[in-house]
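So this first bit is one chain, no partners, the form predicted alone, shown in structure tokens.
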Amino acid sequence: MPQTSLLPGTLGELRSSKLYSEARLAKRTVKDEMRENLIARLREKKPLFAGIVGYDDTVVPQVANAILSRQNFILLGLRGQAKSRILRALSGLLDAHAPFVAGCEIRDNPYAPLCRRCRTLIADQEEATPIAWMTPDDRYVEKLATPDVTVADLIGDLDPIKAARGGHDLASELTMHYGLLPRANRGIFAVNELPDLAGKIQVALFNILQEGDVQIKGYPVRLALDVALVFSANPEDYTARGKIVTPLKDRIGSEIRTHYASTVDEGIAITKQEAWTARNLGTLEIPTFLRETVEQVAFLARDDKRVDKRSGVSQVAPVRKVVSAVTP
């Protein structure tokens, strides 16, 4: 991995670098950069998402075809099914590395730049423009979707201190304040819980992921954003909380149902894997008994009348009982 002390500082320099090239940068989207990384992983043979347990033949490899694919997608699935962790992993099939105009709010490639004070800058600065680095980290933008969102949070809205102080006109896209969507670009937007989304905000997000344009204030704008857009939801809230509405619905490609362990030894697995049972206090072995026990009672409760379906009994339950089992 280079360091970035070595990595290219000017656009000048960027373009006769051969890794980070004009002719490989240009157009090449974060869906393309995320194929070949996990084409490049499966040849291999490494892991695709470190930590997940039991979805190696069932929700990984939908995972792999909707990026072979360059889909968005959405992860449907009860409480406590690995589906955050799933969506966060994803960055890892990033660049380690990627290039953008420095001081760009929305990290602007600087061979495609989109907005007015990169393309100002450029043509300006010339070979000279400044060139920052952004990590798979700083590429993942997560939000947790509730009823409140407000289109400026997720898309932007016009800033009239920076008009005044810019003497600028309100028109002028040199007056937005970029939301959380436009900050994501060349990189992974996840929205948790897309349901409780309002139907409104879901299509502001359609709209400027299919037409790449949209009105804030009476303004219309256009950003044609570079973004792979994920999703995770709890089908059995659909009806109790929110809807998706159907022109996003049809814009996510792939739709992929998780599932709680199908094994109680994959669910002792995910237990040893996420309770904390390493104190510091000496050497701690939890009898085998205990576990099957405490993983059998939670594999009983999931098909058992009683129990609610629509909250279910989560993975957390059974690593919260052994967490407890441990003393002191």
Ligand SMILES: Nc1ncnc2c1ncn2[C@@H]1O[C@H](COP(=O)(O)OP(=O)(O)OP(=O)(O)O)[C@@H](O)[C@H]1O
Second form
Amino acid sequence: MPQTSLLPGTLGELRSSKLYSEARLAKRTVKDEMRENLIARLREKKPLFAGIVGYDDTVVPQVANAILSRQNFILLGLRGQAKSRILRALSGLLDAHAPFVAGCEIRDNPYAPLCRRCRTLIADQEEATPIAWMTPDDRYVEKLATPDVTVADLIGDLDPIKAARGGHDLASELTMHYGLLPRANRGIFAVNELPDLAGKIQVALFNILQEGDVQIKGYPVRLALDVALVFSANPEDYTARGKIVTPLKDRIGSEIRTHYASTVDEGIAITKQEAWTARNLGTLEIPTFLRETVEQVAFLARDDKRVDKRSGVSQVAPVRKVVSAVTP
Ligand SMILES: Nc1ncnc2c1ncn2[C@@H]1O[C@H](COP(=O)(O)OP(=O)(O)OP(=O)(O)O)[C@@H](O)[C@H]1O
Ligand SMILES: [Mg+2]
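Next up, the form predicted together with this ligand in place of the form predicted alone?
Entire complex below, previous chain first.
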């Protein structure tokens, strides 16, 4: 893996490098990149998601298919079924280093810049245009949806002060204050609890996905962003009428159901991995019967009619019990 200091620092150097050539990167979208890296991972027979237990024949192949088909997808499942964990692990399918035009708020592709600032900069400085680099972590953006999220938060807003300072027209793209989604350009944008987003925001998301533009306060703004959109939701909320606007639902290529551990042993394996039990107090043995009992309680509770079927019993519950069973 190259060090950042060894990576090309200008557009000219980038162009002459083999790995980051224009032929390779100009048209390569985030989804192409994920697909390519996933195929490499499958060829090497490496696990796609380290630490995910019991999904090898169910969830993982479906996620892999969605990525291979370059689709946006949604994970549908109850509390604590590793939905967020899987979404976060997707950044592992991004390149170790990705170039962008230095200083660009939306991390423009040096070979295909979207924003006017970068287009002007490149026209002006040509091959000397400075290039910066981002890591997979820099390229994963997550938003927990709540009903009060606004178009300004997610997409952006017109910034009258910026317009006045720069002497621009209010409708000029140079006066845009970018929201979370444009800042996730060339990365993965994950929205947790999608049905909690107001209809208006869902429409804005759909527009970006479909047409590459949005309207902000009545001004049309062109933003053909390159993002892989992934979502999570509770299955009942997702299917409830009116919670998701149909055009958006139509654009989510795959719906993937997650589930709880199917055997007590799987439950134990997850809990063992997640519970903090190594406390530097010598060797600690947690008896198997204790682990089994804790896990069995979660299994029974999931089937109990007193437990709300909409939330289930999170895998976090047994994890928490084991952590607190170790008192010292
Ligand atoms: N199948 C699994 N394999 C590995 N870890 C798991 C599994 N299921 C649950 N966990 C663990 O349970 C915890 C909760 O997972 P996570 O936060 O990803 O759940 P979630 O589905 O996003 O839940 P919520 O709906 O509450 O957001 C994490 O520590 C996660 O690692
Ligand atoms: Mg979650």
